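In the form predicted on its own, a lone chain appears below as structure tokens.
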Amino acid sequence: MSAWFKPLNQPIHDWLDKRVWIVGASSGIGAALAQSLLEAGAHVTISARRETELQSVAANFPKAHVVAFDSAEPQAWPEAMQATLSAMGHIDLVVLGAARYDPTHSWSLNLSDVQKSFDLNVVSVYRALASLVPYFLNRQSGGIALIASISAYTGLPRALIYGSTKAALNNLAETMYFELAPKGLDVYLINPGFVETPMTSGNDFKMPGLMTPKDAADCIKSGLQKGRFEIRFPRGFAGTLRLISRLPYRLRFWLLHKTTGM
């Protein structure tokens, strides 16, 4: 096969005592996630600040460790990577999904919701990276996943904040991938579109799209497994979007007034 059509990562082939360390597991995405991949056969543990939701999610799969722990907090990363190799062993694969969602508009913009966003969806995941890069660079193997969102794509209402922030992991993964993957590391990019999540219950709009988010774990484990970079869905409404951001502004602009109503 041409080098220019193979996965931009290494396929994982059989998921048998993998381990996985999934952030932001407690409900939605990272808990359909891990309890798809607990019915694989991988070791699975369980992060997020909320310990009783964790064990309910962990019950009944002998593979799966929890280790609660507050993401946003500075001095809370090493110590919840030591827990997780003391349960696990050592980590193959970490999935970074922990985020908030404030739907804001330019003119109702609250500055502590934009502080405690940043915090949760993009310095959180530095300081994942400081704790994680060196060791897997160390072992010369491993996968950082990053759960992002096609509201990445392009500008869109009520998304000022949840929306940047997820450009920014769009663009870190991108980063990531090119210096990471001569080194051997496998880096991922997972933006969902609509999933029936608490984050997404307060919406008030119709969702195109909207997916459940056993059907959102479906697609990441597929797209994992097929050794994709970019792993985004439901397929036609995401490439649509994708679409949209790479035409001329006023078009665009124009396109987005009009499918909102805004």
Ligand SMILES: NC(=O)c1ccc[n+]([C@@H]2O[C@H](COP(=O)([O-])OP(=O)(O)OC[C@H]3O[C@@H](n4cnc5c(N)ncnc54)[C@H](OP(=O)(O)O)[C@@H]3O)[C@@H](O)[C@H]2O)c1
The other form holds:
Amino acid sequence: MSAWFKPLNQPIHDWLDKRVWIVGASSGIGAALAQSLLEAGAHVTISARRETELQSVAANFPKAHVVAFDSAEPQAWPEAMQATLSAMGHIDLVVLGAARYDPTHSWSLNLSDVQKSFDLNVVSVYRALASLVPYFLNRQSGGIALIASISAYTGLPRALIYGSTKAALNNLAETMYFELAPKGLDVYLINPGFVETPMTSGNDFKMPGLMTPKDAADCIKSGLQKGRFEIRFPRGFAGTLRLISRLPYRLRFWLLHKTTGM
Ligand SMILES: NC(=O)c1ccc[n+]([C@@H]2O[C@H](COP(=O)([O-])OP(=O)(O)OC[C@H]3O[C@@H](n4cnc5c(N)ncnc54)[C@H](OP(=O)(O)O)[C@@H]3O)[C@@H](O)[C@H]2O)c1
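Now show the form predicted together with the ligand, given that the preceding structure was the form predicted on its own.
Expanding to the full complex; the earlier chain stays at the top.
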């Protein structure tokens, strides 16, 4: 197959006994993805802060392991990674999805929210990479998936803080792909649209293309299996926003004002 038509990452043909570590898996998309991969036969270590919720996600799955930790804690990553390695022996794929969403307008900025969001959504990802990249390079294989958001594509109302943290992850994943793919590693950028989870439960506006966590997990699993670099969904809404983000600013702002009513 010509290089132009090859998937950007190595397709995952079989989940049986794959070792996957999902951070941000006590609820929502991470929990649904964990259950889907466990059902497919993978070993999955699930992490987040709330141990009781993690235990209930893991219940009835003998190949599920729980490592509870606060990923915004500067010192926590090496220890959590060691616990994950002790539980599973090795790691084939890590999915980094722990995040917070503080809906914010330009006129209601709270600097403490800015600090907390960037610490968790961005800095904790770099902390994870500081431990994971040397590990995967040493093994000469492994996959790193960052859960960002389609809000990274363009500035959107209320997303003053969240949108820029997720835009940072889009850029980060692109750079990682450039540098790590030639060394045999896989890098995935997951950009979900609206998913019905605790994170969006406070949204008081109509969320176009709203999906269930299970459908979101199915899209992620399918994208990983196909070896996609960017896994974006739902197809229609995410594709439209992507297209809008490529328009000249005058037209883009006009369209966004019209569609969001803001
Ligand atoms: N829902 C959407 O519409 C949507 C759209 C685009 C992107 N996303 C992204 O998808 C990912 C999953 O979000 P979700 O919608 O599934 O929301 P969610 O159910 O609220 O999940 C967030 C997860 O992050 C964990 N977490 C939060 N703070 C943490 C910390 N300090 N340390 C460790 N874990 C922490 C939470 O568990 P604990 O509270 O137990 O720690 C939870 O497991 C996020 O990256 C989010 O930005 C979601």
